[in-house]
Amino acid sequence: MRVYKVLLGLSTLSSFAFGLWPRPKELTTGTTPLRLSSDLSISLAGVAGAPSDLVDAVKRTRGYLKNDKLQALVPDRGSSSKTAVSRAKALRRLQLKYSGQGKPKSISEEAIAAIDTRDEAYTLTVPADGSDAVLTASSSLGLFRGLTTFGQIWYDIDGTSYTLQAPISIKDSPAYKYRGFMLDTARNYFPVADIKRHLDAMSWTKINTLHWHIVDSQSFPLVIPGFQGISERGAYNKKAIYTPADVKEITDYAAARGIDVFAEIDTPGHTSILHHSFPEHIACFEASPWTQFANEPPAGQLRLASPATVNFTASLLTAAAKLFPSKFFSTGGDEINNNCYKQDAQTQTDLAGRTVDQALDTFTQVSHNALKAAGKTAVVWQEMLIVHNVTLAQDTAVLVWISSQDAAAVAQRGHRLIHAASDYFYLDCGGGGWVGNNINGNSWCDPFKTWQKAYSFNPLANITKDQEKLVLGGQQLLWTEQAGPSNLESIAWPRAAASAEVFWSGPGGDVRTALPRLHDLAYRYIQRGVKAIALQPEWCALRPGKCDLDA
């Protein structure tokens, strides 16, 4: 059970919207106003041998206060507080102090740690007679968590950033470990620019995973050692791809926000592309119709039967899991059309009496050992665990997106689990049907997923209470059949923030009390340049309950 203390007072100067987001484990604060003086120093003198991603992240929490901006969402956009606010006390100084062991280490190096290993833990107090804020953690993670939390406090009015509800007294921690983001970038591809945009947004709300599905049926634009013609060949452009140097350039972006960058080459099936380079390893490729043997277009999967194709699989894996820094590194293993195989001659000889589900095992194994000897721990959809026959490792982290009620059947085979579930978290789901010639068509998980909807997940439905330690925690995704870098900001902001705080705030939250925080969210994302969608007319954002149904 997680403890909130908010004392928030009742006159006029403080009925706005105090704006953390996601909200803190602990917190208390007042009713005093308090301005933050124009040349704020922000110190280090408390962190011995401070990391340089920590002392970058400080540069950019003093460039988020003085441009953000941000004026408090009330009709009169704060200005009834503007003499009470000049009349303030100054805070002069935030002391960042580390209270752990040794010298600490950097954010990056914290970011990609073994997941159980983390330390995201601060505590932060803001006085009220403007003597010192204090940021204290025991590890560089912290520090930063409580940075994107001090950068939250403050509104603006006519150049000057306050608060109205000194003294602030934080102590915070996430509920769960994994906190994440899927990204298809296979459908549609997305230049590096635009994902490191999108990892700053992410970092903002404390999300600590980019699941990077980087590679499907459609395009293939990861550039992999060894294996450069699967990208020469698969492709869009010879632009639409990602080397080594932007994987790198990727990983240590996310890695110094505090964010992991974990990959997704799925297999066996939605492998269509890798035919244009090796033919011998693709079965029904291009198959028509489509719909006997795909779950969507173009079909092809690769030969699991096949020695020669489970080696090569191994060793595709392999050279590509050695981009990523990342504990974790994702064989997918959904959505396999049985189809496909018994209409392809090569994989009945190959199957030799076998079935599909025992040449998968013995597919799966070998790819598992492989990531295992490279110091991958592997990722699976559901369908492996639960519709197939096949062996993994107790630690292999399971993807439980079908449906929510499908998490306690993976709790009870004792895997861990992370929520992904399309009937909550699907970003893409409601936007229209995409198929072509489908006038009346729509998108399969329909309906819209809002922000409520994702809000109101219990990650620990239907999960007994010696399976909790089982739930590493979540993520909402976006898969882009119908994205792209012109709408991924409008689709995934401020909606995608609903999971990063269920994930570190735990359930229970109020969609009534949280309303008003998220519109703040959201406005502040549009200051630093993110284009979040509006969630209501402002009019209601201005006025917080008065758009609720009951209201």
The other form holds:
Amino acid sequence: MRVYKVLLGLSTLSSFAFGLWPRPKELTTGTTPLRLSSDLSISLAGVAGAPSDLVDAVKRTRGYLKNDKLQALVPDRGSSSKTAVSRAKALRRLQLKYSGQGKPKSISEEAIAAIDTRDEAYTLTVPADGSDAVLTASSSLGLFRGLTTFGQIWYDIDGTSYTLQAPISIKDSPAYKYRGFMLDTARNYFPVADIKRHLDAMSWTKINTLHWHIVDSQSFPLVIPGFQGISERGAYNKKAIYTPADVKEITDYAAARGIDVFAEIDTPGHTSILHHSFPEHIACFEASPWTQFANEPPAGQLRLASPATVNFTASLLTAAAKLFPSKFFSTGGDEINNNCYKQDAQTQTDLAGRTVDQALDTFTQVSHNALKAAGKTAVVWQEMLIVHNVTLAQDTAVLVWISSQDAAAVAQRGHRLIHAASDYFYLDCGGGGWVGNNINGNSWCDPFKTWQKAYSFNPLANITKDQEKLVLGGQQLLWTEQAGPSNLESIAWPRAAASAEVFWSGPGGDVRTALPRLHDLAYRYIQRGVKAIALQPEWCALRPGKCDLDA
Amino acid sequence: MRLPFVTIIALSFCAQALLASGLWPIPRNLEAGNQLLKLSPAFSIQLHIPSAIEQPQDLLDAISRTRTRLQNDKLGRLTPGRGEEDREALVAAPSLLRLTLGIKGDGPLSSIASESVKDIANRDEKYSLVVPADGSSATITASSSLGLLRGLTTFEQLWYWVPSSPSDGSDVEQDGIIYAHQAPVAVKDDAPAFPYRGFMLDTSRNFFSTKDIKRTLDAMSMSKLNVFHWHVVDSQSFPLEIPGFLELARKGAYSSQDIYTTADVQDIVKYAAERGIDVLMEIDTPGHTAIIAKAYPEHIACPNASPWNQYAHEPPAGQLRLASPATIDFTVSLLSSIAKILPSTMFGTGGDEINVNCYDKDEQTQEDLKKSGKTLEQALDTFTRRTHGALRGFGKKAVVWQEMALDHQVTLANDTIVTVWQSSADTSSVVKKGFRVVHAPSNYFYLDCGGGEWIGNMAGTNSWCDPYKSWQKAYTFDPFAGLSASHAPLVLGGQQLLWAEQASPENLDPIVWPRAAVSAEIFWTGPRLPNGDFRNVNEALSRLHDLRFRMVQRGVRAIPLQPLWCALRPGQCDSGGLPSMIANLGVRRLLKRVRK
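Can I get the form predicted in complex with the partner chain as well, since the one above is the form predicted on its own?
After this comes the whole thing, all chains and molecules, with the earlier chain placed first.
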């Protein structure tokens, strides 16, 4: 019997390849083979009034158990275990037990509740003798997380699912409440089906937030009631849009998988595309050379000093926010270009003696107040706080992206923060410069952020003890200047699982022991139809540690 | 001849004018207009050759594929309106009813497949294409079926699609108009600047199915690539079934499904040849052979020796016992057995990254050397002469990695082809020895660079050949850099390469396309555009976008090089219309400062 009590900084160097990702908080495994009976039942008898999305989750779990057919990642792919497996006891039932107060809420309801209130804890025991496995949680969301873990236990040999490590006992809960993934759907468009498949992949590593950077200067695919002209003129084409029905389909799909979808309408920068429907609100539209007016083409920013534009923005954000059930809504606020406003005659008039930052303060307060009235908590990029000193409500969450080192400055100002550091978590880095004629240009955030690099992230670096509670969690991000449906999966997976483990299990994991589990996850993703890339030659994937430098 | 290839010259931005928006590689001679021409619904392709001459089936098949693609590509022009702006004018535009293929000469017409596998010096890929603007018949003429195939490939890239009426956003399939917007088009005697235009795929580090390989071959043929360098086996796995040596794949493949049977190999070779592609197979020797120990332990020195980094460049360690007469016989017979079922006149015997320490520590090798009185280098010479001699017996010229010519005292036949991979700077040393070269430099053409180190515990380390080789970087490669004019004829061409430590079917398309088409243009078009300007990234990007979008339409998951906004607006996402050298510096500084 081996016991892995996972503690910060503790690492084990065994060739332990049990495929759980993220690593549970407490895990005990044995050495007894156990197979899954072909008539395994997953019983909800212990969940009186089980919500329908939990019933569906059970159904999906049964599907994974049946269809994964993942062979163990060992050189003989498990064939030498065949006899032991055929003689093993069979597990016939997994019982789900709800231990919470009153009637269980739906997974969906719990997934989108205020982040502080979410309960994702569960316990799972799988006895070695074939008696019932038991999954207990005081929330539907916890039961769902436990089902996800249960789905990662089993390997296939000739049609039989088995583990060699019964009995298994798990007591699990996340270290951080926010575990996200950011997707930009404006630089290039992603159809609803791609996003749904991505949500499934996220849920398999217990990621609980999709930060949807839905629009930007290049295109505006979101159809906002009352502002339909924006997407009519700003989407790449008539089919490259997200209608309110699409948004509902996505947010419902996500919530049923334990994922909160928080949308971002970036303001006042990154808004060039609004010009096509509301030219009066955009300064320096497609001004040339763009390098002087924006961080990337095309240039164009909201006329933040214009009262009409301030009102327009507040009502646009309010209308957009109504489409999303999440408590969070991001107003962006990154990369504001001063020269754009300096050269815009109307903005200069509108400023009437104020500085741009003073105008930005007013602009932000109006839009944030409108969101607050709509029941939302604002999220902003770090510049709003530490560059522009904008007045922000105390509950505003701040995304730290320019550098991981900036987290301390945000925490010092007493704001909750989400780690989204370009030096660890940007998935797009390392693909070369995308500006057309930039011959020797590497991507600005070169090099490529490997899974190992992301995995080594410490959420509490330079954070004092009493600031720790301000760290909500973090996420990896995909900006899509060089990504589209063709490479979404291969660029995101399995790398984006690195932060999922950092923020679920806590930091300090050892890349050596993590790698075999990450291979396992990647191979399981492929079995489920998600194109996760090979991290190494398969020879290495089948031989933990053999492809380390000193092996 | 010493032509300065594209470099960072201020000249380059004068080529903003569109030459022909969708042609890749751009023909060496090209005149194009700006008139609209519809493809008639009754459009047909006719092969005009004397009735006495037999029509090769693979040419008829190629024609039929072209016909299908013209209907199915449905590629909207890369303009902000995606061609909507053409609809009104298309009503009155003339329609093309017929494309005629004609052959010069009246001798027998060989199949595409047989032309494709000829000795590289003897392939005839030349064609001419005329598409009049008035709807009268278009013609492709060539003196080989291979030339006609190249002409068909160019012809296919002229056509776009727009729905007959504005889209209502629904998913209902719409009728459309297929049309060209740059009629008339005249391509006179387009032929490649270099005979070897390749792509290398490693199928050993991770396995790729026959289906993946076929899709790759189709994508290669879109940009007229003509050599598939198949690095089929390596130390990690042996997916190749070789007659007489079946145990190698049985014990060395990742699984019983991850095997190329003899029938698969023949299927791939035929599929490639019918698309104008010669399959150059490589069995790397004597290094990169650890996996052979599973079936033939007696032939492998230092199998799985630990720590691997003292015995090999990557795990697992293991090399053929090059000094053992039995191993030499084994290797000769192994190579012969596979080489004789392949039609190509080239065969790769590898020869890279030989680890001396592995042999120093191998008792049997030391004994074999002592017995023969040879040094390791002399033993390698014997080993290589034997294997190359055997291949010659099957009509194959050997292809080796550069170390065999530069680092070892090996006698190579004059017609040996040397692949330069370590650095583009090594080419001049190879040609000075009189060998023909294929450019495969890691500092321009390695597609795997920039994905981070794959050795497990090297957290945060970059790949050894960092950074990522962007398409722009590859595009600036100069095949004659550092070479004297007299050595220029030794340059056969070049290729981009995918080593598959971090690649698998999941990311094959995105990691390869459209980047691998860059060398296709370098080695087809040569240094200058048809208007006489030097090729340059400013002009190339819009055409490369076009190729990429056409690939996506054909089911190849090529990646976007830029936001679609940029792809629809040529030049708008360059760095501000400044001369590119200045712009490069400026943009890099700017982008470094802040951008997410």
